[in-house]
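Just the one chain here, laid out as structure tokens, in the form predicted on its own.
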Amino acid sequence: MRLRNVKGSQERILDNKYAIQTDGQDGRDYRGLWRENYFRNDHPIHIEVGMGKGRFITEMARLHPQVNYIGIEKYSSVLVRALDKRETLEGDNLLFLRMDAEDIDKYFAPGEIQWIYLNFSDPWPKDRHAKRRLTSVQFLERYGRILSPEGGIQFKTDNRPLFDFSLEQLPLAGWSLEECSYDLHKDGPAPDNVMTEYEEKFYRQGNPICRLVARR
């Protein structure tokens, strides 16, 4: 995906109350530390790992007060976005933060995240470059140093390889599948389901949608 270049993105990220730039900072300063410095309640912590534009994780946070939710972009171009999205929502449960997923257990304490949500992650193709993929075991062992005991993941994609790559990935990590589905919207819209812009985009080409969900 070729992503264009938003003037003044990283200047209106520094000075978004909301949102918080890593370049060069510690992740000690954040790790074990969101619930009683930025959200100041005890509330479980919900992550998006690479939030897009921000359409899913704001619904989330609209229909969810009382989880406290954390959207990951690593482009400032995209972030800015997700920004103008957060503006509508009324609640103080939404933060982003722009970091690369490599280093998330850099900023978060063992047993502080609940949930992560994965949402048409990029495939990253080439077999040289399955170790990027966000579902590949090393991402899954990363995720696993911050999840809570009861905690787990959700991911949703387009991409069928992408998604049989990933149930491959599941129990090499030492992962148990709970969820399973390659159709998600076969029956029309999922229940209790909020769709990301591709999702949308997808289901009204009629593309099929795959789910799992997957726990430790």
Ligand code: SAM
The other form holds:
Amino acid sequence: MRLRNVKGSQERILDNKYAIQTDGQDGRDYRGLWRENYFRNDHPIHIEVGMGKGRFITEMARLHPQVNYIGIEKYSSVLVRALDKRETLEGDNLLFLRMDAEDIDKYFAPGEIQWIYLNFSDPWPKDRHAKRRLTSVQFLERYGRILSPEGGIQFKTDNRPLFDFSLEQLPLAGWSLEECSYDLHKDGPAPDNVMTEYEEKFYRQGNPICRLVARR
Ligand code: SAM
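Write the structure block of the form predicted in complex with the named molecule for the protein whose form predicted on its own appears above.
Once more the chain from above appears, this time first in line as the rest of the complex follows.
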């Protein structure tokens, strides 16, 4: 994603009750207490890691008011775009965290999360950067630490080398593959699928979209 520094984005995140800028301790106080102290309900929590401009997670929050959603994004200037979309949502079931997903287990307690979505994650094509891929063993282990026993991940991408890499990483991290498609939209837009910004673009270009579902 091309990044443009958006002036005032950090301030806007600090001022918005639906976003947390996790620098320092901010957000860690909720670890293990997100349901109780932030959402104030006992609904499951689903996360999207690297939510970008937030189309997918905002639509999911609209469709599933009985689920608490948390979108994680590394860059403030991208997260503020998601805040613009968030304004169209009436519910209180969507929060954004500005943080690097490397720290995910510092902000969530063991078993606190029921599901994780990874959509069109950055491919990091060089071998020496493989650990940075959000579906590497290193990240799967982090997710494993915060997911409930029945929890899992859904990953979509149009990047076949990244998808194949992810399929290889799952067994290495002790995960099992539950669903796998190399062309999710081969018969037209898949039912019960919410398109992300990237997915819409690549689908229109005719790129096959891959999707997997896996559990620990
Ligand atoms: N998920 C969106 C979509 O499908 O349209 C955005 C995809 S974009 C290619 C990947 C996003 O993940 C970027 O916004 C990037 O800043 C974010 N990202 C990459 N690595 C991250 C990390 N370690 N922690 C949090 N966000 C990350």
